[in-house]
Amino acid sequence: MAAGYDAMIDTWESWSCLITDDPRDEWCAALTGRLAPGARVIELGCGGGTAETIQLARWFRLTGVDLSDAQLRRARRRVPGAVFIREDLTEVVFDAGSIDAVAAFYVLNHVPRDLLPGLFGCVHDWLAPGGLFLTALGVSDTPAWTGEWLGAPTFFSSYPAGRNRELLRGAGFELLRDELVTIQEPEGPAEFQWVLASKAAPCG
């Protein structure tokens, strides 16, 4: 995937341009509303620095986690006032506790899907109580699959949007939003699972 990324970087976002539907704006701001500033927020594939992160770091305390060394060095021009750093996303580790919310846009159906519950774990575990969790998943099901994309190589997994959903809630996450959106990619229509869930706060 880091290969892959690091050869795509500009191609990938000539293609992003071209999709004029994304709603991913629209949950940004839904997760960016409910946040005090200062907040501690980690964008898990961060990538060379979308709108989204630019938006984050600039009312938030921004950690940004991708693979590809060439994303990251355009992530840290664009976004000088986050902190970025190369690390797989299912090995990262933070302090229990101490984050008050994690997004992740399109990323994980690069992750083998038998690593999600693993992954949901682990993002929940991080989270402050009360802290915030904003993803979108893929909905087909497909174990793995490996080929060329945007003239590079690639990898994608994931689970139907109810084994998504049994596998966030058994994490521990109350799920506030989940809907299903089509948007319209260069090649076709794409659908995707966006969830704005939350880490309850222990009662008492």
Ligand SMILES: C[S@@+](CC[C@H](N)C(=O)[O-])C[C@H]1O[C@@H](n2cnc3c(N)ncnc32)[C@H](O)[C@@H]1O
Contents of the next structure:
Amino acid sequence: MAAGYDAMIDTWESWSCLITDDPRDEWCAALTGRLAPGARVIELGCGGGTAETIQLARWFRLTGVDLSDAQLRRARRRVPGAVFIREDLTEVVFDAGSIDAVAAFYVLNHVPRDLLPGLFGCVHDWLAPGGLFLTALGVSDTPAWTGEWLGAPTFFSSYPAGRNRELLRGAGFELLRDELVTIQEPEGPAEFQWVLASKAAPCG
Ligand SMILES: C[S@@+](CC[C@H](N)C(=O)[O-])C[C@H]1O[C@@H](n2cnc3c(N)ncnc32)[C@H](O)[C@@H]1O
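Alright, leaving the form predicted alone aside, put up the form predicted together with this ligand.
Following is the full complex, with the preceding chain placed first.
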């Protein structure tokens, strides 16, 4: 994935600019509206510094995680107020209960789906009680797809929406919003499951 996103960085950005009906601004606002200024936020698979990354860094203490050196160089230039680390999101570690929110836009469909239960468990563990997880998940029943995409080698994998839901609930999340959204990619429509989930705060 790292080599692929290093190689396609400009192609990816040009391609993503052509997407329409992307609800990311609205979902990001749903997250940021629930966080206090200075909250500790992680963005997994942050890419080269999107408008959402800039928005998150404006109000919160943001750490972006990505595997691609080229994307990270661009993100550091565009978003100097955030910290960016080169890590595989399936291996990165944060202290238990140390994070207020985790965001992952359009990246978890690049992770082998068998790793999602463990990853959701880790995200839940990193979050403080009442912490939030915002993500856009793939919904096709795809065990593993390897091939060329935007001129570079790429990997896709995802579960159907019902299984994503079960796994998130199984990790301990309450789903505050859970919607299937179709965006228009240059090649045609593509469906994603947007989820805003919370880690239950202790009673009393
Ligand atoms: C489709 S892009 C999305 C970028 C950004 N989140 C956005 O919404 O525009 C996926 C990003 O995730 C990164 N990525 C893919 N697999 C990763 C992994 N296992 N760990 C960390 N980053 C990963 C890629 O390098 C790329 O920057």
